[in-house]
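Have a look below at one chain only, the form predicted on its own, in structure tokens format.
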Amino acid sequence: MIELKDVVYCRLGTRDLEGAVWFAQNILGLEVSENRKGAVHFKSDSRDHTLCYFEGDPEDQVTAFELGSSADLHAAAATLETLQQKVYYGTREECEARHVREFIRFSDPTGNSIEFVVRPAISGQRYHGTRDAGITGFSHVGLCSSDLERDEKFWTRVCNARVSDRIGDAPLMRLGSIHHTIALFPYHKAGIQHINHQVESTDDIQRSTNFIRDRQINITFGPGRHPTSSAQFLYFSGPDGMTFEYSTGVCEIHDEPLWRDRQFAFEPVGFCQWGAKPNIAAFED
């Protein structure tokens, strides 16, 4: 089995950079780590970096996941490789622009490029946001799925996601004790779905609805409260359509052994406690 530690970072191909650094800085309140030809790269905690824009597609889009040593990711390629699936070794100029000591990408079954990678950099420095959004970290990641069954299987049986709740057939997954760090959500091509940050409490929420709708910036979801990790959120448009959260206040499952993951409808009550309806179309029926 593939160990997974965490989600380490999000890069994302954008055909206008300079509005997308001016968006990420300005609206989500990211801290500028490094600013490369071609990509900047964004802070959100401690880590060097947890999102990057990149000249390119905006169709390209890359999650990144960390493994523990350089044996495991060999080992990982290995166990990718018995599955027909094509894995790429990254140059050490590569390696270099990511600040991680080693990775490979491949594609999970719907076709999400993925890294796999090792060593990844600390900055060694406290994240400055540029507006006070009250962020204190990069949390997860949804993913489209064009078979969730199929994907369910793969981050489960392949690697060491546990699913700790399903919204219909949309499996909510953790690596740690965070009650999900993947989700995956049905739509007919591959791609990232939504981008998480967590914020320090309710009132940064309610302080960011307010700054995002005085901006006019498209509002797709919230503010509300999820049934299945208890998190309070917002949800919000981005550059080239990508989807950001922010929420607070997501539950914590340490008691691995007697959790059991529970079903939610596949409907707006499935997705938010509080009544509010999504417009978002992975969300949708």
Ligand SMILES: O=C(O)c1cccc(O)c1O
Given for the second form:
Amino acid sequence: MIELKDVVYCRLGTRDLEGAVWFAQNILGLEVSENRKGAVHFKSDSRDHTLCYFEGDPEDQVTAFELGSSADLHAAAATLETLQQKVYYGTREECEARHVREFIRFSDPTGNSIEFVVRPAISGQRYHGTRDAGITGFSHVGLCSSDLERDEKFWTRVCNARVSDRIGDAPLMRLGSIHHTIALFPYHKAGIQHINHQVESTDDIQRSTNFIRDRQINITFGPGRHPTSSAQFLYFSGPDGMTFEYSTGVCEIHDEPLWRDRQFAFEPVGFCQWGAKPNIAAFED
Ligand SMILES: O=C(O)c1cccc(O)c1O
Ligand SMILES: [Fe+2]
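I have the form predicted on its own already, so could you send the form predicted in complex with the named molecule?
Let us now look at the entire complex, which starts with that chain.
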């Protein structure tokens, strides 16, 4: 069993690095932590960075998860290889660029690019954005899945994710006590479906709704409340069509052995209990 500790960062290719950096700072509210060689890193919490935009193909999108040790990383590589997944070992320069000790990259069964990393750096500096979005940290990713049942098996049987709830066949999966860290949504091709940052309160959701709307940024869903995690949310479009979500109040699951995953409808009511309707392809039939 590959034991994932947490999600650590996303890396997104873009042909317009300057535009993406502007958006990440001035709309999303992240802080630039490093700017070098066609790649800009962003902080959203006390970690070294949790997002990187780099000059490249917008389809080149990576999600990284932390493993406990070098031995765990090598065992994970061996497990993936027995499953016929090609495993790439990061070079020293690539490790340095990511501020991690070691990493491997492979593709999940849908073809999503995934990195497993060991010892990602903590900055020791708290995060402060130039725009006060109220962000408390990077929290979860939605990944596209071309076969939900197959991919749920990968994340829960090969890795240690546990299903907290399902919306239709789309699983919301936890790695620790937070309701979900990885969610899978149906889509015909690989990619990051959405990137979630937690914000401090309802006020931040409401303030961002006006802030984002006033700047003609496309709000794709919300404000609303998820019946699954009970988090209040707002989704909007970023560079290269990426969906970003702010949410607040995501529940935690502490009664681990007793928790039974619940079934919600793959309909607007399964995604929002306030009656908002998603304008997001992977959330619609
Ligand atoms: O928070 C949730 O429960 C949730 C549900 C559906 C889709 C999401 O992105 C979510 O974060
Ligand atoms: Fe989400």
